[in-house]
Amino acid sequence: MSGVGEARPGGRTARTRDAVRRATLAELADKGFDGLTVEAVAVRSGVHKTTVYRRWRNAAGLAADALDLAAEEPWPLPDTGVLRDDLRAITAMVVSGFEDPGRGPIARALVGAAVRDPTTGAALHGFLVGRLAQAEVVVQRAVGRGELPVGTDAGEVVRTAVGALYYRLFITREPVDAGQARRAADAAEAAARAGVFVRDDPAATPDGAT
């Protein structure tokens, strides 16, 4: 989940809602969802609280908004020439996002929020969505390249490379290292040269197009 936490220009509307974000997250990975109050957050911005309590209204809103923030920030994609590499690169990405003790509290934070809020939980699924879709663009160029068949589904062969990964994270709670992230690459990118991932309709698709 990169992209949570820099800095954003704009006016003082912007300043503001950056404030509020960078308090959020700090609170977040201080205390988690469950400690995570519009008060603590107003005196953390030195934003005043009838602002924050009159916009974001509570902590679901305060962590919705920090993701609907980081959704409009651009990924830094690979772009190595080599789908393996490329794809090695996302999972580290992936791993990096939440096993640094920095920005590993916040994410776990927003993802456990997600499951238990509505608000939370359709603003993590918007920011995955678009995640996934810049991450697209790695294995469409592979297409073009010629290193996978035509038709290939770009989306499956992104959420097979991380899915194994937020598997381990989430679901058996198991650890995630380096080596685990390289190997669901490259068993992402193994079953994708093999065609596992063309669709059934090759023309009703762009990817890979000519």
The other form holds:
Protein chains: 2
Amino acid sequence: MSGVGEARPGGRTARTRDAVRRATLAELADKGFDGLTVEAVAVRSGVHKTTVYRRWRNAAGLAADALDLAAEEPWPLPDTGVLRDDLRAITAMVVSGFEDPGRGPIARALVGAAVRDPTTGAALHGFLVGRLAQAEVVVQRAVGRGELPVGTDAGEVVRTAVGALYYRLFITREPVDAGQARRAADAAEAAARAGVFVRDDPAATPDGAT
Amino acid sequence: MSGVGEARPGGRTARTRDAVRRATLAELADKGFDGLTVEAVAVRSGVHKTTVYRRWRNAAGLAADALDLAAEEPWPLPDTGVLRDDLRAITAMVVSGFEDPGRGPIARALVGAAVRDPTTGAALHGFLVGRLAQAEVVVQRAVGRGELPVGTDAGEVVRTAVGALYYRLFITREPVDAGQARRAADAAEAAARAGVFVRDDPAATPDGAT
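Switching conditions: you have the form predicted on its own, so give me the form predicted together with another copy of the chain.
Whole complex next, starting from this chain.
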């Protein structure tokens, strides 16, 4: 019911937060986490410096809030009808997210900051756990179609698919490409099909067996 | 032919380097990478501060040299006669290396430093690429025994086995345990057995087919 720019409850706060987030991401793209400062974000966002200090405190607070906001955005998950193709689409999104000339440096700076800083680390944990939980639906659908054994731990499957790529990107610092993304998806799918990720908890109730 | 403590070529330099390395690891265990300083390493090692500055420059140089020295140490690789058990032994070593009360904090500090600092990152790259190349022998033996298809990329198999664990430890910050180590090994084995890691380069010559 409110028009754009009208003073509605939460509207100004949400706009301020979004302006600070955009400025934070732009600063990360330009200067990385080591160059991220409250001062530069205040100038770039047009939000008063004392407001930014009071609410976000420091670089880690700015990076963490950018991740918190990103966590609220839905992930466009595939639904091809075939688990391997769904997983391939997901690993391709992960690789393109880091390799993209625009978003890549921001994503790399956020992960790098998270490994070294506990505040950003906790925010990345929340962001990724949320994304991974969303992605589990592709595995649950595959179980429902009979592609995978009942009792397959969907979280393990999606972590296996994307984990090998993060390992190369951030730990061994080796190049990743579309072929690696495809093999990482195929490996998770083959292992899941072989029953590696079936929960061995005897109390677990298989889907549909209630 | 030289006795301990005798002035032989290289002996004193090697002892200095080892003393600095030990002091670096002890400082990392106590204070992490953020608390690592040339001054503290000089005091702890008994090596003169100007020598440490001249040769190692800063915290990143100290951490990188500790990784370079570790890279020269042989890794006690398993040879059980069964690929899955060999891979399980390797992933169990990775997890225990990070969970060990003594070595764990040092290993975590070095990986954390490597993600944020290019000098340490290059040293970790060298260390891990060397370790992974050593570990490839367990996959090559499995190909030789007929457990895996000819043309399997051994490097991909070992990276898949350990990558899922690093992803949880350093990226999502989730706990890892013996069960996760076992499943990571089994997933790599199942994917390799299914042919996911067979090189699709038509020019590649299969082992023994020359």
